[in-house]
Structures are given as C-alpha cells and as structure tokens.
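One chain comes next, on its own, written out as structure tokens in the form predicted on its own.
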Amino acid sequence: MGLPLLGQTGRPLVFPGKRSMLVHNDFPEDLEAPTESLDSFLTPVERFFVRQHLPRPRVDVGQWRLSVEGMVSRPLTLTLDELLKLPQHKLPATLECAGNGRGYFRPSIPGLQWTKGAVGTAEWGGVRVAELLQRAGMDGKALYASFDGADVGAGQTPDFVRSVPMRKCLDADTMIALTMNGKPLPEIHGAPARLIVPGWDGASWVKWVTRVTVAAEADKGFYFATAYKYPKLPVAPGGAARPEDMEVIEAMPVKSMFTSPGGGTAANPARMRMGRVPLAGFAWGGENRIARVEVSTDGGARWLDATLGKEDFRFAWRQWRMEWTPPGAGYFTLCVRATDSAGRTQPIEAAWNPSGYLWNSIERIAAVVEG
C-alpha cells in the first residue's frame, strides 16, 4: 500500500513504496527527496528519488528477457533466473540526475525544477556488463554498447536508448543491477534489471533493460545524440551554445550539500537555538573519492575541515559532520564545499548552461540563531 504524498496541486498522491517526497510530476513519476530525509549513507528506497522520461512499463518478469546482440559472436538471451545464477557483484554508488539543482540557476531554465534531492546512494547488486559481453563474444573493434529498456514513448515520443563507451562498459563496477539495498529491484526503479554506470549522470542508468546492442558507433536517437549534452565552452547566462560545441555528459562533478539544516533561504532562513548545533551532509565526486569537506559559518570568510564518515568508496557519497557553537544570536550564512581525490573543488557559482545541468555551486544556507 502506498503512502500519500503532497503534490504541487495540494491533492494527495499515492506512489507504492514512497513517502514524504516532493512531487514534480505524477505521470510519469518525477519524485524528489526532501533534503533533511537524506540522513543515512544508504538511502532507503522509500526516500530514493525517481526520474522517469517515459511512462513506467508493466513488466511481466516471467516473460522478460535480456538480449545481448550486435557485434558479438554468441548472442545471448537470458531470463532473470539465468542472470541470478551468474557471478554477482555488489557496489555502493551514488545516483544523481544531471538536472539536480536546476531550480537554482539564474536566469531560470525550463525543465523540472529540481532543488537538491534528485540524488541518493544505494548498494546495487547484479551482473557485471563486462561478464555479459565476454560471454557473448564481443568483437574487439566495438566502441559502444547501447542499452534499451521496456519503456516506450507515446505518439511521436522517441524511445529512450543510451550508449555507453566500451571503456566504461568494461569497468569492473559497471553492471546490470538486479537488487537495490539487498532486495529485488523495485518496479519504479527499473525492475527486474537496470544499468548501473557508477559516477556518471543518471540518464546513463537505463531502467527496465531488455536489450544490449554492441556496436562500432553510438546510438543516433534523441536521448543520446541530442539530449543530455553540456557545452564544451562556457556560455554566458541566458545565452545559447552551438550544437557542434556540445558534448555528452559522462562523469559527474564534485558536489556537497547540507542535510542538517536541510534548507534555508534569505526569505525563509533555518532557525536554531543557541548552543551546540549539529551540521551534517554529504559530498560526492563522480568517479572520484571525496578527500576533503570544508564548512564556513561566516559566509566564506573562514573555513574549517569537517569530519568525514568512515564509508569511503570511489563511486559513493561521503557523509560529513561538524558541531558548531554560534558566537551569539543573529543571522548567519553557512557554506559547505568539497574537494575530491583528483583535486577538483566546488566553484563559487556553477557554470550556467542552456539545459540546467550539473549544478554544483558551493551551497549556502541562511540561518537565524535565536537566543
């Protein structure tokens, strides 16, 4: 039984297995987690964000098959039971929509106005893509594998197909996931099988996968050839980029956020009492580990290192904590920034781009301390 959620219209909505989410769309489902609910290293499924491009398909698991075809010498057609009998791999990895934070860009950009909650971390379990390609006898000249799911568009809406370069397909942590946090993958998250491309944007993580096509070139459909691209050269806010100056998004940038306090703007600041105030959140770096998180309680004049959580995985976010004793009552600007193992640090302001992707500005929280 689903629990009621509050939609933008104020009417109750029901999504099985979800609770207390922010609803951007109810069909297809686009659900965002309230930041303050992201308080554990592994995000519970009930709090995990959802991004659907096309209506969710109804998959009969008994009839479902995964095919591996194209530039292979031994094409495969596998049932779920057959996949489960293959060697299984587990990996904690953070999944983030490329548009997470779009609502913060100025000038504003059309599209889902995600704030901070289109991100989550789960332990994914399944079969390595490299294992499947090896079993299928992949041609060594293949440069891409394209992944198609059971979801289909209505009318003229194109099919959702994404291509992944072979160098990433052969990474030992790229997999076809069958489980999420130790349980069978939920339908809303792509059951019975979804692609996991750790460190890369969420659009690459194709759900309800039914076909893997090994090829010499990338798919030419809309969702790869046109969508989810980012300018190679900086674009002035409100400007445009030429199609030839766009490239496919792959690894995500370094980023951090507050989960406690969960939010606060100049118009509606977070409120707290005098005394010791716990500050906490997460930081992640795409394909890189998090090396450092710094917090400022005076608008960026001074920075102090936060304490990092014990969970330290290449593709998963890292929890950070700090205890702050305000010097007195009043208004404060709290900031957080992360640095990853490649030396990348968050910018003061994320680069504006026409699609509103990859927002990773240093986060600033307005807070009022009451005596």
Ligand code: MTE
The other form holds:
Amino acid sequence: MGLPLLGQTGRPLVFPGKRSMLVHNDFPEDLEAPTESLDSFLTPVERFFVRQHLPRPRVDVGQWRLSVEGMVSRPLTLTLDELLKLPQHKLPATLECAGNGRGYFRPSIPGLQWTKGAVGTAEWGGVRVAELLQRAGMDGKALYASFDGADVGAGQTPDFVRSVPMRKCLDADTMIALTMNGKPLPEIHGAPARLIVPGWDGASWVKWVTRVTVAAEADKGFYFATAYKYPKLPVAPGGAARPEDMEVIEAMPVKSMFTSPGGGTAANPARMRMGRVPLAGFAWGGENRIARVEVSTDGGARWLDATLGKEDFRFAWRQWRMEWTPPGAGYFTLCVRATDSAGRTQPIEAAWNPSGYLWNSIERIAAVVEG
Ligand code: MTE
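Can you switch from the form predicted on its own and show the form predicted in complex with the named molecule instead?
Let's see the whole complex now, leading with the same chain.
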C-alpha cells in the first residue's frame, strides 16, 4: 500500500465522509466533485463539493445556540432541540459556488480554479427563516437579515457574514436547514444549521449559523460589501470595473453540463465506442425552472431537444438525457445548452468579469469515437 498523499499542512488528504474529490485546498477544505460522479438527481454527501474561506469551526451542538436579534421585539435564543420542534419544511435545491467554472475564463483570474463540479443538489430540511422572523416580532421597516456562522476571521481573512434582503428572507423556501438528504447536516456542510437561499449563489448559504441580525442595512464587512459582486455593465476581458458599478450577486444564471461523458478536451478527449452512446447531464436556472435542453453532436451546427427528467422543481437542477448513435468513427464536439422558464438561454461565451463569477458558457466536450 502506498503512503497517503499529504496536503498543505502535512496532514493526509483524507476528508471525513468524502470520496474521490478534486482537492483545490485541504485546509480550509475546498473540494470539487468530478463531473461524471454527479449522476443522480440528489448528490450524495460524499460527492458534494465543499467551499470555505476559514478553518472549519468546532461546534459543540450541546452549547450551540441560534440567536435572532436586531430589529425585533422578542429576541430569540434557540437550541437545536427547540428548532427541531418548530414546523419543518423541506425542498430539493441546487447549491452552486459563484466561482464554479472560474478556471475557464481567459485571461485567467486569480482564485480557486474550479472547473465544473462546484455544484450539487440536496434535499434540505429545516425551519423557514420567515417563521423565525415572525416569532421574533420583526420590525416591518427592516430591509435585511445578516447571517453569521461559527467560523471566525483568521489572519488576513475576515469573518464570513452575509446579508440577505428581506424579500428573499421572507420567501417560503428560504430556511435554516438542519438536514441534508434526510440526515442531520454533516459538519463540513455547516452542522448543526445552515442557511438555504434557493436559486442564489452559494456564498449566501451561510454554514454553522449562530446569529441572525435583523437590520435596516446590509452588513458592511468584506464578504458582503466587497466580495461576490458582478459588474452591472460588461467589462473587456482582463479589464477592471469601478467599485460603484459592482452589484451583489443574487439569483444564479441558466446553465447546463454533461455528466456523461464527464469531460473531454481537445488534448484529452472523452473516448467511446461505436453504437448507442448515452449522453446525460443537468441543467439549472437559478430561481427558474428548466424549460428546454438542447444537445449538438457537431459543434453547434444542429441542435436536438434532450429528454428532461421527471424531477422538476423550481430551485433544483433538471436531469437531461439523449441517446446518440455516432455516424461513424472520428472526432466530435458535443455541446449542451439550456433555456429556463423565463426564456433565458446560455451565451456562447460567459462574460469575463474581474472575479471570475457566473461562468455559464455553452458546454463543449471533445469526444473521439473509436470504430
Ligand atoms: N459559510 C461560512 N460560515 N463560511 C464560509 O466560508 N462559504 C460559502 C457558503 N457558506 C462559507 C459559508 C460559500 S462561498 C459556498 S459556495 C458555500 O458555503 C459552499 O457550501 P458547501 O461547502 O456546503 O458546499
């Protein structure tokens, strides 16, 4: 048996509850799922990507409390048991990091070089944020709730706090999740409680939540006032945007991917045999359902409708499939593009932006069919 691989801290690259992930960082953990492993509507926890800016906090569930404070008439401090006794809600929702796909932007952009696997879908269960705000007697003039997790700033990296506008906090599907795929939330995904902001970028989904602060204004810290922003107007590749032209990312754009084949570049194409080739993947549209998925096997000259999976939820990805019989042996460019219920479709090339967010170019896979 070989020695275990060692990470940046000299510790073995073993992540509790995870299997065969692509490791961008091991401390704090930034783990990506290989795309071909994302082949089921609900992503198993062992294949769910992980992103954190700060070392994972140690949370003692017995001591842990969730407080709801700020512009409220009845501040709350709740234990996990008390939260579990409140009305529970559940829904499948797709979680995607705003930086998923950053590795494809040219010129390249500093930051995690995610490819396609910083996305996954789980069934989340917990308590609606609206329920908590109502119990706390929220002031009707409040415009935001800010969510702070048990992780704390370290070195140059500030504390991770995110604000969510009240219109989204009050959405019946925005919740404090206590379960993921029917089991208590795993530690690495924010146990015992994390925020679920369906359809919005992963940065809003604060893990290990301990404090909800209701306020008239958004948090002024780095992770809401500066990071996770996107230019209002297009920027030339490699260019800059003025801070006042940057907007907070909210709902995610429409996007699709292949999971079968899992990948393929000109230098390293996917290889397949003649005969019937199963093509499959997912499409998702932020706060919109998926209306259509089209596949091309000739580099985008002709497009055919794929068959859409039966699981059709507003905030979750939709599986698509197509059986392809290649006309002969050779080199093929397989493409997929999605259209959502609002009529949005994917661009040929996602707009370059200074932080490398929201990559949603039409997917192109190189494939070689062997005779
Ligand atoms: N919550 C806390 N407390 N700290 C973090 O660094 N990272 C956010 C979000 N919640 C983060 C956090 C980001 S950027 C993403 S993409 C998601 O968590 C990733 O969630 P996951 O690790 O459960 O996949």
